[in-house]
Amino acid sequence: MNYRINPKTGAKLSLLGFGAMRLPGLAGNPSEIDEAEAIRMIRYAVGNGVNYVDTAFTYNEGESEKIVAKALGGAHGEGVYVATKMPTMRLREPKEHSYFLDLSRSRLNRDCIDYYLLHGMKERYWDVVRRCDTISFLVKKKAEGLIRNMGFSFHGQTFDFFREVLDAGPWDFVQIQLNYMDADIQAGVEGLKYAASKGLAVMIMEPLKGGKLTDKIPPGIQRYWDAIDIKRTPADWGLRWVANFPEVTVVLSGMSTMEQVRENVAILSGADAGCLSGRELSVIAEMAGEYNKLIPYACTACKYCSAGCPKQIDIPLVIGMRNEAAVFDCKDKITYELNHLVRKPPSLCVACGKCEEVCPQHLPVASIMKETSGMFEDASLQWWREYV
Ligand SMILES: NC(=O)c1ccc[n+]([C@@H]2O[C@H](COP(=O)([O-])OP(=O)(O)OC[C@H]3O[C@@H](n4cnc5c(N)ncnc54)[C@H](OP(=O)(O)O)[C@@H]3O)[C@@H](O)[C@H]2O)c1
């Protein structure tokens, strides 16, 4: 396994973090997860060099936390860090932060958790964990030791988004999500330089973008693949042009199979900055711009049209969706997505025509909505929605 520096600790962190958000379900009953073979491959990971795990409050119901710490138990988890999130969509009021932290230290079975972060942030949570002084929170936790290092997980829409919370507080790390796809939205490649000239450490999340760069290629992107002379799985390129950047602390792989774990270990012992020549970094350039022609609607998520929506929908995030459904063969994780993760489904939109009048790409966005919740909607999947 290769190794990188935490610039603020010296810890030597595995170039492979393990994902705990994708744990793999039971044969049949793919909404348990398959707790012995999770184990099996965290142990596998760890024994083979991985010494990052990443998990969170809400993975699994909160599962993910408890597989986590049997599988790492005892003298499996000497060594390894372990990195667990505050559900920053579910916080409300302060007196809700040592609830959160103490679950998870009690779920984790850990006293200290060695890196804490804000889930998620978006510009919604942003102005709650404002309103909450959440920072000063972490800051007091870290101070009485219960924290190592203080971090948030950014899903904010723009680089100076990104930049503000950044610069807001004394943070230790970020985790941002990149790959070769996403080189130019929410942080990107410019986010993760601008934490490293902060001297924080960088985890990179959906490096394969959870996995839809590693489902079915679609016709005529094949031959970008092709035009390069060594051959790798798609999984190899994706990981590998991550780890190409020296910023990179850890990259983080929601693994679901046994095969993948051992794959991308494999991956991660080999590839290093630098790894990528730069033949092959502008043939998956072009490649990445060829993709993107396939995208349907050219929305740039300027969010003009989300400010005015009476029904609050994240209307680019719908929209992304929809892009991505058309490039991708990757039906039921956008389904996963749509009904799991997307407080305001399109199905709320009552076409006013406001967020058509503003969008300066003049998309149709009333028709975009409706087709997109007639794709990927079930309603018998949102249950969760009302705890939200
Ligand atoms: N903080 C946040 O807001 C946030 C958000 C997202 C992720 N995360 C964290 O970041 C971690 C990484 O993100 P991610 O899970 O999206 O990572 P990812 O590596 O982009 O996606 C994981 C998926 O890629 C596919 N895959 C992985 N290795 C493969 C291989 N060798 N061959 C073929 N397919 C492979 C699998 O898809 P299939 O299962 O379809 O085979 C797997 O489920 C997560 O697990 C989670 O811990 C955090």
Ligand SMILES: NC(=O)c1ccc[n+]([C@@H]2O[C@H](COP(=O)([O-])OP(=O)(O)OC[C@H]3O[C@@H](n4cnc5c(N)ncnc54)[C@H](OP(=O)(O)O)[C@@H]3O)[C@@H](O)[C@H]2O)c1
The other form holds:
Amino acid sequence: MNYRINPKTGAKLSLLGFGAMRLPGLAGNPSEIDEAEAIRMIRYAVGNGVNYVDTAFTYNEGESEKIVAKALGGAHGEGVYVATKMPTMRLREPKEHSYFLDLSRSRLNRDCIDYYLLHGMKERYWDVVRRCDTISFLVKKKAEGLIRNMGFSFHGQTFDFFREVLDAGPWDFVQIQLNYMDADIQAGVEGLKYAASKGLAVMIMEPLKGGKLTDKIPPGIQRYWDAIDIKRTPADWGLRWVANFPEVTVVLSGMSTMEQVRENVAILSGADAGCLSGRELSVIAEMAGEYNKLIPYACTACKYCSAGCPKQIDIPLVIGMRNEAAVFDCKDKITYELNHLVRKPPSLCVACGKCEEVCPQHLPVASIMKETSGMFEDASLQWWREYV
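Can you switch from the form predicted in complex with this ligand and show the form predicted alone instead?
What follows is just the one chain, with no partners and no other molecules.
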């Protein structure tokens, strides 16, 4: 495993970080974690050099934190840094600060959180953070030894807003979304370089865009990979593109299978800054532009939207179908799946706006549900209404 140095502390961190958001689900019930397999995966990663594990207060309603604790119990957790996040989307009053931190510490079975973040910073959450004086709380808890490093993960809309948040506090690290399709989205490459110029560690999330960059490759995209003499898997190219930046400290991957863990460990044991040639970077840039033309909605399947949906629609699934139909030209297939396999169709959407409030990608979810329903739903099939 390759390692990089946290510029703030000098700590040696594995280039691959284990993201505990997409842990494996039990057969027939992906919302329920397969605890035994998740623990096996985390321990395999740690046993092969990964020493940074990222979770959050809200992941699987706290079950992710508990499973991370079990996986890292005893000798398994020696030398492993754990990151978790305060749910700023749930924050209303200053008194909740301690509740969130203390519950995470209890779930993780750790007196001190190595890396503690304000979760998913967006414009509306920033207003609450300032009103509640949350940064002062973090500074105080760091001084008390309950937090070692304070930071924030970012899902705001612009680099200017990212810079505003970054300049507002004595942060130790940041977590931003970055992949070759999103180089200019949210904080982007500009944000990566700005944070690094301030001496902060930078953790990258969504390096494979929630797995979208490793799914079926459209023929129009495959020709770009074919143009490069060296042959690699889509995951290899995606992770190498991020690792190529020397400013990156950790590349987080939300892995759902042992196969993904093994592949990602192998990739980031061999990839490092400068691992891609100028020719390779040029081809990837061209391909990214072509890819972005094909995909109408940049959903990463984080599932924040589904958690609060009053109609229990699997929103990422529906958006994924809409995107898949656009990218892979498979309308008939999507029409069949949506009408015969999806229990809660997009026509049930009541446009309440809850999903749009928490969407990291700022997608017009209600409009997408209406659009997808109009394109693929068969109005004569009403059997699903029995389940509503």
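Positions refer to the first chain, counted from 1. Please read these numbers as outputs of a predicted model, since none were measured by experiment.
When the structures are compared between the two forms, the hinge, where C-alphas stop matching one rigid part best and start matching the other, is found at K293 among P219, K293, G79, A75.
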